[in-house]
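As a starting point, one isolated chain is supplied in structure tokens, in the form predicted on its own.
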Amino acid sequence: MDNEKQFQSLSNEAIIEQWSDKDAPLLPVLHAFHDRDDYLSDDTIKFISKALKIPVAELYATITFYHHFSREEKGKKNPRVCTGNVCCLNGGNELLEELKKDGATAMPCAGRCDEMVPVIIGDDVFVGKNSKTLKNIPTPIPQPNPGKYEECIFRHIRNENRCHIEGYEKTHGYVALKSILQKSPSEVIETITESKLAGRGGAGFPTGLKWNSVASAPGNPKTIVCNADEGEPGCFKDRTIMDHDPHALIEGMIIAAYATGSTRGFIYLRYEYPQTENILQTAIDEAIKNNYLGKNILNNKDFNFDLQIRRGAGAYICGEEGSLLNSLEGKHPFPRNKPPFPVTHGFEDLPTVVNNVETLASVAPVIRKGAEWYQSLGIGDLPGTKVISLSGDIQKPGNYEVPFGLPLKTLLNDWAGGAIEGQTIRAVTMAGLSGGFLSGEDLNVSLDEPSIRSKGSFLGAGGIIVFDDRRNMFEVAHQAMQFFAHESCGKCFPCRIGTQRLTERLDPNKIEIDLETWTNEVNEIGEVMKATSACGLGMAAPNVTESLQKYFHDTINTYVKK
């Protein structure tokens, strides 16, 4: 990759000099040393500590918190194999064993659930189910909408050369940006508010309200942060948007900057998307060259916006906005206590918009075609669309842009081809893993928050994993809870201890109590976690055990001693 070539010959001092005067320098500094040396040595950590004035103990704790900063010599070149919840059902564990002779280690879900199994070697991502079939190939373009519904996000994503500015401009690219310069920032916010566009990263917070709060908050400079750290197992929609339509994201961020008075922006990109980083950087360079980014945008002397990429290093918790902001600032990436909220005390304690990739990519079409158009895309009174990442035991996995209100079974059976031949769908997980299971009659929900929440789950970021009747749902629940326990940041004890205890209660080899005691313990732990955890991870994890009891009580009886 370009980064490797760029940094392989730089001295320690040159790397520090390159980043020391820039915003959010720690992550790029760590990546620069990691790219150059293929690991972070003790001497390197001491040098960075002194240069950036970060105590060694604090820096060491931060580095070792992330999954992908290697502390072993040549560690970056060793294969990292996805053993996420989808891949482990489709050969991930077997591939890991096969590659252990090459120094392979396991990694959590790497966001390629639609084409398994991803393996990261250096800064390249390969996919295949054994060492002989591994290929470095582009991520899939979404298939045409099988339901003939009008799309917003994927409307032009299949067009040739869409990832470059020439292809983007052929289908109204940057027209929305040009149009807003004839409007006031408040008019732009009003259009977004009227459209009812809400956060697509899981929280569903109204976008217009968030932008208005930042615009009216005191303090400068203001910042737009794109949360591109989609680490939820079964979620890979943001990767598709960034790989095939990066200018849609960039234009949305520029419009957000104009509306809120922000002058700087960051795309916080998950580590597992190294090829996406190159695509995004090329698109940013093209936008700067065409005067859509940088100083005096489109010759407007009062409109300046600097946009940079900051690559994460592998930590599920950094998808939570407080953790993300702490990571950007070079702090240990714990969630932040709220209030205050990022709209007033975000990056560097200044007003900050934190929006998801899908949310920001929706902005330009909404501005160009109007609030009423966007509202009309949903079914009935539900406004807009949602990109669903569908994976697991389904014939046609991939990303689908659906109107809110579409029946789940229509997506599963009519759009995605139904279950694998000879099998039937036993259950699905919602919101990746965070929403727990849906099964039986509850598969008749529609894809919108009110319908899904009425069944005790939620849509969240839109990852749906399908499990057919070959799967042992007790084991699936155990694997899901292992993920949450592994990714718990450890800041609050309800989550740190609770996920560990629930993992033990889902491990058949460690269950030595009767069913009544098991049930009481699991439910009590879950209640405490939901009531007292510091962030969404601890609040969501008990959905797994609650839904397991709801739908698969007979399976639980098989494993818990009577």
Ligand SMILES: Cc1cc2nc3c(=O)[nH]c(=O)nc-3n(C[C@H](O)[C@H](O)[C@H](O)COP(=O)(O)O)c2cc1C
Second form
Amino acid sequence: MDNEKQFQSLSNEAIIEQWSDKDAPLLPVLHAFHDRDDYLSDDTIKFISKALKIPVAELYATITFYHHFSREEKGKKNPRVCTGNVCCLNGGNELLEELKKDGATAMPCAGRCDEMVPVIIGDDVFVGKNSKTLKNIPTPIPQPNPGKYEECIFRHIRNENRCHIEGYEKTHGYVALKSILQKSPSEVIETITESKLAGRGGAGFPTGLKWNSVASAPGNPKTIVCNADEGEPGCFKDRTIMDHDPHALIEGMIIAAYATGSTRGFIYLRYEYPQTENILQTAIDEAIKNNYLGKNILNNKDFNFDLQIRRGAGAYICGEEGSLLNSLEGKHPFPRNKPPFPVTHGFEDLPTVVNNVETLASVAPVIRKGAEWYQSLGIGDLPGTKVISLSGDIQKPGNYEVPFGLPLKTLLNDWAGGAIEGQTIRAVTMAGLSGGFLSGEDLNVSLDEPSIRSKGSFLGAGGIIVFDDRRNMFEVAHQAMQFFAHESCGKCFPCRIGTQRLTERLDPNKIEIDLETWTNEVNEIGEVMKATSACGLGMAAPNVTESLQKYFHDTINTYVKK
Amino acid sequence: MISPKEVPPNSRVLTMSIDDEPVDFRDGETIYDIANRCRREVPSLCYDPRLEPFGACRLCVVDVEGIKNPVASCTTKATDGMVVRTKTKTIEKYRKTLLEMVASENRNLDINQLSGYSSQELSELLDQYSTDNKRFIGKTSGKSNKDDKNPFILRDYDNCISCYRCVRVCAEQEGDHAINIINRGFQTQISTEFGNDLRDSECTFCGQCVQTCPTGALSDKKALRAKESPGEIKKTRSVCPYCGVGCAVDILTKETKVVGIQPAMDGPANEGALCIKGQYAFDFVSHPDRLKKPMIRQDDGSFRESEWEEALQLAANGFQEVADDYGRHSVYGIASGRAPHEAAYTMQKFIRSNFGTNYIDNCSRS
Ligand SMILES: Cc1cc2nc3c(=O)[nH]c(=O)nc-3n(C[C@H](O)[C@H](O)[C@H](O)COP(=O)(O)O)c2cc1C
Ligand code: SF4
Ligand code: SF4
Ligand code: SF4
Ligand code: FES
Ligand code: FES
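Right, and the form predicted together with the named molecule of this protein, after the form predicted on its own?
Whole complex next, starting from this chain.
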């Protein structure tokens, strides 16, 4: 613990000196003070403002944007208890009550929905059902694929010692990287394009096309940003990949750097994953030691790639790429207006790839085994695989890598054991919460965008939360909308006001309007949000009220009077 | 409305269609600027032509052929051949709903004109769309900060709609970065660092945030002193007399009294900017301490009221004596910055032609 002590006692000046000549210094500086003092005091903020030349009002305001930066003495030590949609089913609210005596506060989904309720205390994450059972345990390893479909992402993740470089190299680790050094960057991009690999962070943008835009965009240095913010409730796949196969992500990023001519890389990691940060940092250090990262990679002159982790501080919107880039740059994390897109105007207004963890972790296998192989993994014409995070009222929650096109019912019933004994599935969510609900009676879809979009929803990042018939869908919808209201950045009117008004209209105790007014207002707000919101959060949130009305009329009628 | 932007010079001329009419524009212009130049009057609440396009209010959305969702015209650059519709039924419906949503978080829609230059924007738009704040009832968002102990700016955030024009004008135009946006979502508030009063912030009381605020949430405290005074508000264009920049101002009067100053958005030197003096320091005009008769200093140092005839004669004699004894360059005229322009002109004429010297200056030459 010598290291830690030394770190704890760093002076203000030493912290600044450690970061001031690095790219994207604000977040690590704030974390360093927050870790040292357990809060950010007025004096600290004034000091950082001077040192980094950020106007003090702006810095103060930016800090208030993030959920997890504490402004009260010792605040960082106070427990934060997940009261997200899944944890509510598992006693999250009760656990919060229990821990209030220690200063506990609520936090939104912390990305461990397949386990018991997570509680963050300082830099440790515990999970448990009540305060007595809380323990600090590693991320579960995905169960062996029950469908006997070939995997891409999880193929080797269950191998022993996979998270260290020796383990990774045992099964083809860094072979893809070595192989591309004989090829030109454009050949690498071609393979990725042919594989039809597309973004796994939600939007499904073709990865090859994105890389190509960055490679051909003017301006240097270019940057690869891995989006590891994983803020969507019900999604916990990226954490599994990073905790158990970190080198797969790192290798993917190095290949992306080679293909696009990028020299800087960041992994933007959500606050709620402190253990993951340690695992990633160890893996990065191992890769540097083996000359996979750093200068003249594998003795190739002029192939340089510097990779650093930047830890977020609690804001779902920072997963949106424009907001993420602003956050990295130390600006107020509002989304950016598009166009221009990050491929031309990204980090520091220079060409930047922003890719999800799962997308980047697919890259090395695609290169190694070829575009055709990857395409063939899906069912029918659908190319590739998707990791689905499954949680809620289901026998075997967890991450499953499915071929695109797998029937949803196969995943739920055959792979994950179906509903809890004696219950039936009332609804499942799609895209975490962003896709709204499908009712238990309308599950004849396959896991791919065209099929799920035909129901007015979308697959997105692949989080599916199951609710059985013990659950009140009006209340579930209320909690979901509370999440969006809590996370709306507040930049654009339709979302800032709309998420609030919809939350009020879903609050069982506060409805004072009749059904007709309720329906008109909810639909009108929803339409405006979908059509005019400035980013995906505001566009997606009304899926909750839309699908609630589509499937659960009876529930609405019990709360909203005619 | 603050007047629309001028056409950027030296760029390619392209053509697009707005509401079925062909329109020429220059490369780099936004749809909003082009549309407003063609008098389409696209509504907005977060727009101020002096600031970077921001894209918050979404009232400016228009239909662009080939794009599924409407786009915010203020942040979208026009492209050659683009086909835009600014007032379809659906778009107008969205605008009305948006206005009703934003009005629902707003306590008061009846804002006194003395509050500030843009203070009527929200109310006027609501009138234009024949609606009010009766729909989408729910929590209001702003937390008033009326107790801020400064004599100039009323911070009544109950009326704030989080358009952030104040924050942006302070950063982009004034460069003071005194205020910013704290929290997020419906909890956002405009705040100085640590929630301090403006006096304990970087604020220089230039008043620009007040003048760009579209709701009167930020209001001109000094002008509002006259809200009950009788008479219509009259605006007279003039130039601020304080310094050499020459900021154009509109002087607000009720009957014979100056009640407030507003910067001229089209003032070539200031484009809507003023400093604390030009903006707020006008009380001297009708201050009771202001001299109304000439005073003559007596031998014991005290003053005696006199008539102009006597005072002017005394001054003339004094000047003459000095010039006779020590030469024409022994006289140096300094005009007061508070004197009107006509007086300043007369002053230099007096010094130059009377004494034959160029020793004439103004206290505020900068
Ligand atoms: C509100 C919102 C939150 C998002 N959160 C994430 C996230 O946590 N992780 C992620 O990879 N992408 C997220 N995205 C999508 C990103 O904006 C971006 O599309 C993605 O990172 C691109 O990577 P990909 O092409 O590999 O999917 C989010 C988008 C929105 C609108
Ligand atoms: S849609 Fe919501 S989250 Fe996105 S920019 Fe608008 S207010 Fe922010
Ligand atoms: S008065 Fe001027 S300096 Fe003060 S907050 Fe407003 S814009 Fe900023
Ligand atoms: S105070 Fe006025 S200008 Fe500032 S955000 Fe509120 S409404 Fe907009
Ligand atoms: S971890 Fe609590 S809801 Fe996801
Ligand atoms: S004027 Fe375009 S969004 Fe406000």
